[in-house]
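This document opens with one chain alone, in structure tokens, the form predicted on its own.
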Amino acid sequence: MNSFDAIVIGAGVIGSSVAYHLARFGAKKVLVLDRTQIGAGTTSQSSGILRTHYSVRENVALAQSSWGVFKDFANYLQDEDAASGMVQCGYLICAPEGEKLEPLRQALQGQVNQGVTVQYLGRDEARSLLPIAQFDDAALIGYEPEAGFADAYLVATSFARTARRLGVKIMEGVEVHRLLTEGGQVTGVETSQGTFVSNTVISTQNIWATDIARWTGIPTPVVAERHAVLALEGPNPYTFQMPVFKDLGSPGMLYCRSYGGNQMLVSEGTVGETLTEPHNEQGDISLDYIVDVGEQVAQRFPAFDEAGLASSWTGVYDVTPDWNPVLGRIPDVKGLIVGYGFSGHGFKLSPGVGRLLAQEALGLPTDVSLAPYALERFRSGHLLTGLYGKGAVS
């Protein structure tokens, strides 16, 4: 009863996607273990933005495949009850003259080369889409109409519910204490609820991926990094028809989207606060930080100069040295497959990543090569650093 074809550790949006795809591809006995509840970790803290804009071409390909799933979510899962909460409002990004201009130009052209619909806009065209913003300093403006935002928790629970309908066993409130191996081969896991046996274990542990180093002795280059998210209440509505906005001209490379009514969800796309131990408990947000972000917002959205703070929270990224994930097999431990270090990209890429890791676990050809995402790149120096430098736009 405790033997499985595959064991997935973590039931966030990545782990739930992996579990669904394993069952979809024919795995008969799949077990998912989560230390708390489905989607209750960092997934529940996601801002939910969906885009294919990346300067790393591999990420563009993963985001493209994932967007196709989000756009037709219930049909893809073959579950009429599945929902993503998607709002297709587009994604607007701009840069002034300066160091971010050429990276933006190259990234937009890269999207075009990979078949993404991208429009180059003038300032007046941008204002017509986002009339609460000013674009006087914008030297280059790109618009991706096939973009928007969705609900990460809803996506995770939909993947998990459909996986259960396909026969996947999901156990919540189970702590994995140890990875079991014999002769370099995975044989299962030891948990707070006993031992479970499998020759294939897929770790999607996010900020808790440091457990891999503790279990195997293999270095796991990932740190937990806390980021703050604000909901600002302004005098004018930021409607659901207005696009998600990325401001490469602001010091924090702000991203913004509608949060309903007159509220704007806003956060910085730069390096956050490194935590000494992985956890996703709420952190303090200083008044100085709120004032600083508010001043940046007001530069782009003049009407928000007197905006009030409606709500705020913190979320935690699992960050690697190049701000991109580690995906695939760990060669030194046969049967161990990992997906961690998403650095703020996890939700956007979750359908495509879940599919890839399931394919890899079952020995199927993968839709996209996992080689660029291999752990080995940190030793070889072939990093996936984006053109914008460190930060979640990559």
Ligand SMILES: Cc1cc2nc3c(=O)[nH]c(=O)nc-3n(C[C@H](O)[C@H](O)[C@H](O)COP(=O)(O)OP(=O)(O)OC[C@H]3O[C@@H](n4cnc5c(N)ncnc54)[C@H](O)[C@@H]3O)c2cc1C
Contents of the next structure:
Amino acid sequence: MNSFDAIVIGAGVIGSSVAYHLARFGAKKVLVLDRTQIGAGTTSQSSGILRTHYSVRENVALAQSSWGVFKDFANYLQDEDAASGMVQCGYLICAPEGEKLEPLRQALQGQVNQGVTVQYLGRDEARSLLPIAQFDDAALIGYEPEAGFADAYLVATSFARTARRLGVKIMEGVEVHRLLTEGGQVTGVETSQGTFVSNTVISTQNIWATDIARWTGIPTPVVAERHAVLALEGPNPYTFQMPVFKDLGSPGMLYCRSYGGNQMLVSEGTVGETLTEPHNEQGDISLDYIVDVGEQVAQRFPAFDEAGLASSWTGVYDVTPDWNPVLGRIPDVKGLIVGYGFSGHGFKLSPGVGRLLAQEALGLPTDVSLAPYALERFRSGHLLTGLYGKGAVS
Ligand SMILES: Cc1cc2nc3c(=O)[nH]c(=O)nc-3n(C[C@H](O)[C@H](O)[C@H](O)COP(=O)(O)OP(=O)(O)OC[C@H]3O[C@@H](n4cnc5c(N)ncnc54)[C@H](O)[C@@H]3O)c2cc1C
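Got the form predicted on its own; any chance of the form predicted in complex with the ligand too?
Next comes the full complex, and the chain you just saw is listed first.
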């Protein structure tokens, strides 16, 4: 009764996607365990932005395949109740003269080479799409019309519900205490509700992936990093028709999107506050920080000089040294597969990653090679560092 074809630890958007894909590929007995609830981890803190803009070509490919799923979510899941809350408003990115200009030029060209629809805009064209912004300093502006944002929590719960309908067992409020192995082979997990047996365990634990190091002695190069997200109430609407905006010219490499009505959701795309322990509880956001971000926003969106703070929250990224995830098998422990280290950009990759990890777990050919994302890269030095340096744009 307690024996399964595969056990997934973590029911965030990644684990839920893995579980759905395992069932869809025909796995009969799949168990998902989460110590809290589906989507209640860092997934619930996401800004939800979907773009294929990356400077790492593997990420472009994963984001592209995932985008195809978000666009047609209910059909893909073959479940009319599934929803992603997607708003296809486009993604505008601009850089002034300076160090970010060449990376932007190369990343846009890379996207074009990989078949993504990208437009190069003049300042007036950019202004017509996002009239609340000024582009006086912009030396290069790229626009991805198909991009936008969606609801990460809704996507996680949709994947999980459809997985359940396909026979997956999801247990909430169950904490995994230990990975069980025999002779280097995974045999199951010990939990707060007893032992569950399987030769295949997929860990999608995000910042808590450091458990793996405790359980196996194998390093997990991931740190928990807290970031703040602000919703500013401006004098003019930031409509759902206006694109998500990435400002490579601002000190915080800000990203902004509509949050409905006159509200703009804004956050910095740079390094956050490192936490000593992995947890995703709310942290303080200082007034100085709010003023600093507000000033950066006002530079780009002059009318937001008068904006007020409508709401705010903090969220935690699972950051690796190259700001890209670790995906695939851990060779020293047979049967253990991991997906962690999404470094603040995992939602947009979640359908593709879930599919790849499920394929790998079931011994099926993977759509694309997982090799570039292997843990081994931190030993070999073949890192996946993006052209923009540290930060979630990667
Ligand atoms: C502020 C913020 C903004 C973001 N914005 C974007 C964005 O705009 N676009 C984008 O693409 N991405 C964004 N991201 C990143 C994206 O949201 C995450 O990469 C993604 O949601 C991570 O999903 P996950 O399943 O890996 O992790 P989680 O949702 O954290 O799930 C991990 C789960 O594992 C469970 N767990 C861990 N250890 C155990 C254990 N021992 N036993 C049982 N259960 C366990 C936890 O309870 C948790 O539910 C953002 C993230 C944050 C924090």
